[in-house]
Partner chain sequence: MTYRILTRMGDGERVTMSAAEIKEDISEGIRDAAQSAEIPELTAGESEQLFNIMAEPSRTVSVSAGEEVVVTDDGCSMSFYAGQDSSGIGVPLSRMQAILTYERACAADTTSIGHSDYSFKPVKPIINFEMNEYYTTSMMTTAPLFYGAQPNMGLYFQPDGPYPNPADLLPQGKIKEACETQEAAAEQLRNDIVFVGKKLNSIGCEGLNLDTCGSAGDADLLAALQAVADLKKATPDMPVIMGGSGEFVLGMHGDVAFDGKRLAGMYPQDQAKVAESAGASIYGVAINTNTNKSAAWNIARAVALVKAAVAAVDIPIHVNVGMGVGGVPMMEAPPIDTVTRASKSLVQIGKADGL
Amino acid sequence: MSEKIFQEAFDAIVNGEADKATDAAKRGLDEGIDPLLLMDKGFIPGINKVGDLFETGRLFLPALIYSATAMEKATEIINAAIPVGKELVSAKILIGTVEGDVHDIGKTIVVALFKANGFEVMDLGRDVPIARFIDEAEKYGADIIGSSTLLTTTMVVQKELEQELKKAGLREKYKTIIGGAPVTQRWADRIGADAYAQDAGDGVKKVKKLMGK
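How about this chain only, in the form predicted alone?
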């Protein structure tokens, strides 16, 4: 019976069906399936498949958002059933669009997919000053700081964030990841960021790698 539930969980996420995802989560728990096993064998393979489909152009933005929402709903139910001390969260990520840039559609998708993969995320929104990135990371206890920009004119703010972290003696405390349409791996290397995410799916993979997962 477990295999059937795992398949239903997988299908619900791939098809972006939140009601079916929550139903599979509830029925799996009711049948006594370990919540972590239910996540590892059903839901996580589903969201990983979604990421692969999006990355290869076989699944488009609206479907990605539906799938991410379905995953978030299922994760909420499963997290509530996990014993204290065994939470699924494997990293705390602080993310925002840099000051001077008010674009945040791409970042919003990244946030949704990060949450769907079990990461705890604080979304600072758009037009975020460097000082706020640092202050909020300190308050939040972030493991990773992510910055996004869709404008070539504000890419420099990502560089300035790296520099300010160094000045504050905090650079070694955090892993940093950058993304956005004009951003490249070469830029990440040049400014000293720990990782570059080409898109939301790649961001999940890079964060897992940064956290040694």
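Coords for the form predicted together with its partner chain, given the form predicted alone:
What follows is just the one chain, with no partners and no other molecules.
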């Protein structure tokens, strides 16, 4: 019986059907399936499949948003059923495209997948000054600051963000993660960022790792 529910959960996410996702979540819990198992065997494989399809051009942004929304709804239900202390990984992530760069399609995808995976996200949009990253992170109580850049000329702003956090004495307060087409793990190491995400799916994995889960 569990297998059938897992498949329904998987299908609901891949097809972007929020109603069916919430229904699968509720029925699964009613049948006594462990909420974490339901997540691991049904919903998470579904959203991973969505990520794979998107990254190879076989699923498009509107469909990704529907899938992400379905995942968010299911996650809310599952989270409410998880015993205290065993919650799914949670993080408050502040994200934006750095100043001087107006490319935000990639970041929009990252935000959708972050939300789908149960993270709280504040999206600052594009062309975000360093001071705003820091001010908003303080106000929001972020765990992680994520910065994106598409241009080789604006990559350096990610380095400046690291430096400004240090100057403000806040570097140890936050985990930082960087992404964008010209960015690599080597760049992350060089500027002192805590993590590098190759794409949206990798970003989810890295955030979970940063949060120690």
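Residue numbers count along the first chain shown, from 1. Whichever C-alpha set is largest while still superposing within 1.5 Å between the two forms counts as the rigid core. Just so it is clear, the structure is predicted and the values come from calculations on it, not from any experiment.
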{"query": "Core-superposed comparison between these two forms, Gly57 Cα displacement 2 Å or beyond", "finding": "yes"}
{"query": "Rigid core superposed: Ile77 CA moves 2 Å or more between these two forms", "finding": "yes"}
